[in-house]
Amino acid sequence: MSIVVTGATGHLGRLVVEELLARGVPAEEIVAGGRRVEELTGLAGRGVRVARIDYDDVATLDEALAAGDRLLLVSGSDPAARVQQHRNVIEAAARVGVALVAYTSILRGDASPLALAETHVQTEADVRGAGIPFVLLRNGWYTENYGQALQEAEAAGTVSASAGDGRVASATRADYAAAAAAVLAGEGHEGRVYELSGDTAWSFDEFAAAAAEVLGREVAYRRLTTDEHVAGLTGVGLDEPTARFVAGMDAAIAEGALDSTTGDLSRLAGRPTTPLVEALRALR
């Protein structure tokens, strides 16, 4: 039995591999997969097996997976291609007899107003229909998503958003990686759906206060309407569809899309999630 981690050249997948090693999983029992195997040489040097895994290349999937493996399917980065890419992986896992598939979905899944949710909901359905034991890791927002907001705070003393009084229960990628590793290395998770989010849901006023503490300067939350947000984004070079997509995420936050604090993440990780100020300090 091996633990296969896809997307190991990305931020989350790499952290999951590191967390598995830290938890004492033997390196030879871990397979780190990614399209660019040359970026995995550091892990290979530590005894981790590496494999080329390309969601668009079915041959790489059949070669990397084996009967009895536990697989972490890290969601693809291209929403337009994601459903078919994930389906390729799920079908390969069923073909070779993988023992468990853990999929990184989105917080609250089919109840989420986020535009990103649709593709995740389809993959969840595909996983459920494949006849393979599964775990759904419904990840909330990464605090790292707000690196640009921290830069704005440092440069201008403002944090601009159209999220109103909405709250975000964010956590760091390392927090989510710890939970994923606990599932992959543990027992008794089959069939579970985990709603993963930070222990505390913060407002953008609170984000501004946290940024002020980290930066040592005054920071204010600049409240925008959706149209003002779109205009500001297009004004700095984003095309309008992308700008509306980004502003739409804030609109969903205003509706409560990311404010859930279930405690699942800290329970799986075995520790509290990283506080906002600490995460922003690390980002800086």
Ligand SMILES: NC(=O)c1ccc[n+]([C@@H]2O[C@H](COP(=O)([O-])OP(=O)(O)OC[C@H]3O[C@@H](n4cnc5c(N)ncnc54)[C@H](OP(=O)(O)O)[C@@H]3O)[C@@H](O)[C@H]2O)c1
Second form
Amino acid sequence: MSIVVTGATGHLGRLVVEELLARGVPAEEIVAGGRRVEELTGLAGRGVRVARIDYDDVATLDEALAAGDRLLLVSGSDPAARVQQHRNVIEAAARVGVALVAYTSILRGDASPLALAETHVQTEADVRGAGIPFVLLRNGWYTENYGQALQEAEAAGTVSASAGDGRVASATRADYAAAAAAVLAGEGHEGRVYELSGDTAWSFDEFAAAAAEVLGREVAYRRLTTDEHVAGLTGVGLDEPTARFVAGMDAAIAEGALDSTTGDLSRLAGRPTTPLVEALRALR
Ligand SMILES: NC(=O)c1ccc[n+]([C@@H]2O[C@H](COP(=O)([O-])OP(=O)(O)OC[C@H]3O[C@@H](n4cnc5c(N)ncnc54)[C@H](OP(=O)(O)O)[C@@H]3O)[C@@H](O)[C@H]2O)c1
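Can I get the form predicted together with this ligand as well, since the one above is the form predicted alone?
What follows is the entire complex, opening with the chain shown before.
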């Protein structure tokens, strides 16, 4: 039995591999997969097995997976292509007899008002229909998504968003990785749907206060309407559909899309999630 982690060339997958090693999973029982395998030489040097995994190239999937493996399918980065890409991975997993597939979905799944949720919901259905034991890791927002907001706070003393009084229960990628590793290395998670998020849901006023504490300067939340947000984004060069997509995420936050604090993440990780101020300090 091996634990196969896709997307190990990326931020989250890499952290999952590190967490598995930290939990004492022998390096030779871990397969780190990705397209840019040259990014995996460091892990290979520590005894981790490395595989080229390209969701569009079925041969790489059949080669990387084996009967009895546990698989973490990290969602692909191209929302327009990823439903079919994930389907390729799930079909390969079923074909070879993988023992468990864990998929990184989105907080609240089909109840989420986020446009991004649609593709995750389709993959969740594929995972459920594949006849393989599965776990859904419904990840909320990474605190790292707000690196640019922190830069704005530092430069201008403002944090601009159109999320109203919406709250975000963000956690760091390392927090989500700890939960994923606990599931992959642990027992009894089959069929579970975990709503993973930070222990605390912060408002943008609270984000501004946290940024002020980290930066040692005054920071205020600049409340935008959706139209003002779109205009600001197109003004700095974003095309209109992308600007509407980004502003739409804030509109969904205003509706409560990302404010769930179920405690699933800290329970799985066995520790509290990283507080916002601490995460922002590390981001800086
Ligand atoms: N929850 C959040 O706040 C949030 C934010 C951003 C993204 N996400 C989602 O979470 C995923 C992981 O986040 P991250 O920060 O680790 O992203 P990341 O650093 O961009 O890594 C994405 C990983 O997915 C792999 N990948 C993408 N398309 C692939 C394909 N067609 N075949 C094989 N591998 C493919 C990449 O492999 P290569 O680099 O080797 O091609 C890379 O390892 C993202 O892909 C995205 O779906 C979540």
